[in-house]
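Given as structure tokens, the chain that follows is alone and in the form predicted on its own.
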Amino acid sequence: MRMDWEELQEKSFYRSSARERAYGIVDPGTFREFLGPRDKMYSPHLVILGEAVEFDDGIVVGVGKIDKHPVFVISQEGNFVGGALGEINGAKMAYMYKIALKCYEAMKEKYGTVPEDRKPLVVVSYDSGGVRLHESNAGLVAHSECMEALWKLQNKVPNISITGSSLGAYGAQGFVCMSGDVVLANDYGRIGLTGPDVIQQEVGKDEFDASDRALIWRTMGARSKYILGDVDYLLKDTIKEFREKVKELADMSMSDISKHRHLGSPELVEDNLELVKIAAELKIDDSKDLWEYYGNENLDELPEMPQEEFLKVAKRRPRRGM
């Protein structure tokens, strides 16, 4: 598939397509499909039930370069079933975790410890609403090999997850999103275990309206994330942005992108819980009530007003070791 690489680097990673944010965010002309459209691995269970199938399952999965760094991507694409996880796409997914740990230790045992400068790293854009209801023991069978072999990957490769298409990552891959060591994200991001219309269904519309856009935007949102400390990098809508992120979080120690790490340790387990006590404690109604726990002003003003005002006046959440 023919891509104009320079033309792709502007373009909106909103609305851009898997393909093309997986041909974009790596060097011009390194990308490499594995099991691509022409290699036909489409769904077994989609088939059975009679719905549509798309040959690459709704995923694009490969390798490419930043520099000398071998990156390992991972796409997915909301436009087909929401991005759902099942058996097919997941075990795509899980494969390239585990051949990004193959070739960290191919390295290893070449040069005895993996060069800073051509360190692999996985990258991941989500845009996936869950595991899909079609195939869900398959799919959550798919989700716990991606875990099992993401934990594999600490401290050894960098995973970086982004965020920024149009379903955002929900579901069971809003908690793989979370795993990684580094969270991305545009305006359009957005993170979650459980979406609007399901916690509507749990819990009522008095205590959670899902027509309420604004609503969902400020609980779910990259820019609540951002403050909140789950999102570490806010960017622009460019594929070019995300691509220099990546192509900076690239050169930086191991032990220096661990630091920005959500989960994965009793201390991170406490810092998050702590976050817990405070909504507790405080009976919060509304993430604006946090962002106004942490030093926030002109609550109202913060969602709208142009992303490069918000960094500058946004107030954190602190994170242990950062």
The other form holds:
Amino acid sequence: MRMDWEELQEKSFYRSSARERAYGIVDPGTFREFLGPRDKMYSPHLVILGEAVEFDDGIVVGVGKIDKHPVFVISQEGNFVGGALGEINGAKMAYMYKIALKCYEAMKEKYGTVPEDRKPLVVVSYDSGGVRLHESNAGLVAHSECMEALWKLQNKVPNISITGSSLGAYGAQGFVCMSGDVVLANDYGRIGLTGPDVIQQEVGKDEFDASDRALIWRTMGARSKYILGDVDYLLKDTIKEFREKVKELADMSMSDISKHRHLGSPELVEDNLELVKIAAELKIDDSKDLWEYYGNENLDELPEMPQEEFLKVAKRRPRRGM
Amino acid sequence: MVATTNFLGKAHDAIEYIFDKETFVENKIGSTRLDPDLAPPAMVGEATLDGTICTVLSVNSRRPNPRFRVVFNGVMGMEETYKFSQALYATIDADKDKPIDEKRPVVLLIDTPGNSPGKIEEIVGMTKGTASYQFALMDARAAGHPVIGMIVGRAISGAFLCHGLLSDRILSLPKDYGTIVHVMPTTSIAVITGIPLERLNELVKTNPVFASGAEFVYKLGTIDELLDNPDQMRDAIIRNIAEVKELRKQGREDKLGIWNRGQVGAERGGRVKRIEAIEKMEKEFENILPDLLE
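Here we have the form predicted on its own; I need the corresponding form predicted together with its partner chain.
What follows is the whole complex; the chain from before opens it.
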């Protein structure tokens, strides 16, 4: 597939396919795909079920460069079976973390220490509902394999999460996303564990009305996650915006990148637990209650106003060490 | 023991069944005292197993969490995942000066139907709770503690992902003793995917990725060892702890944990195409590695 890199830069990240996002997030002409459509590694289980398959199994993985940094890209395609993970796309995703670490180790061997201007990065563009139910047992363990592998990247290989596509990062992908070092989003980004429909089905409409779009956005959407600290940077919706932020992070020292981390240490357990306790004490019923607690006004306008204005007025939960 | 022994919804009873009699002390790990008011369903503490101090992490289905209305019947909410994390960091701290041989084992008694599907959880971030617990398990393994998961009841979907799947070794009782291992029942999968239930029920006989139950996920390597009955639990856990310790001492981390279970599963005939995908990627990567290092 031929793609015009310059054109991709101005394209809406939200409207871009997984392959366009992968090509456009790295320097022009540098992206090389692993197990691309030509390898025809599709799901054997969808075949058995008589379902349509894709030759890339709904995920684009490969490596490109930003300056001297090798950038390992995992890009999910929400248009294929909800971007959900099964045996093959799960293996592709999980093994990318392993490859990124191998690259880091090889670089260490070659240069003695990994030079900051060459350190490899992982970038994941999420667009998935989690486990692919058509092959559920395989999808489940694939997520666990991702977690075991990405845990090893900490303080070595920056792991950057992006949510800004049609499906967000839901189900088990929600916690894989939050396990990254830094989380980037546009206004379409969403992060959650249990989706609106599932909450309504399991607990009831009085807990969550899945037909209420505004409720979904202010519960799982990027602006609320930005105020509460789960999204580190809220960006305009072009591929270029995301590429430039990734480039900026690539040039940051590993220790400065690690300061963004949302979890993974006893200190962050206490930090996260503090928000849980505040939510319980305030008996919150809506994300607006927490926005107000952290000093925000115009609660009804915050989700609606232009992004530039939002970024100026939004008051965020203070984070430790930042 | 007759086949009616069943720990479904009674994981706390399994503590007495497995560990040395009356040695379990709740909310104590080494010199750390955990807050008893935090996460009532998260039943954590110390017990001895054949005289060795272990950290025990289990969910008590009879205790709801008064602050979160969706957290009852063994559901793991945010407080629960953070309390398990605290227990693991207390475990690491308790043995931080001890040699690898003396790092206390961590035993997870698995019986939980899911992570808490609530609105407040989504606002605050259930995602971070479950990921924090998973990172803490990995931290404990990295610090040298053997981590053993023992399925005694429900091992379901996201709750199994955080409370179990990242263990060094996972053991399970068979279905006859009340265990349920799946993402969701085939009846629900049929509704969501539109695949007729009869077809699914036919398929589970030959392909373990569709199936529900410990016997099937064993073939995928999700479970290391399938026990015959509860009487075997104590000895099996003791033996697995010893094996994990030995492998860890030899630096054979590759023989432990979920990644290894993928290999084990392929040997049992499950997820064979996964291995093919990984091998192809490895070759493609090795071919371009010299360029990447330039």
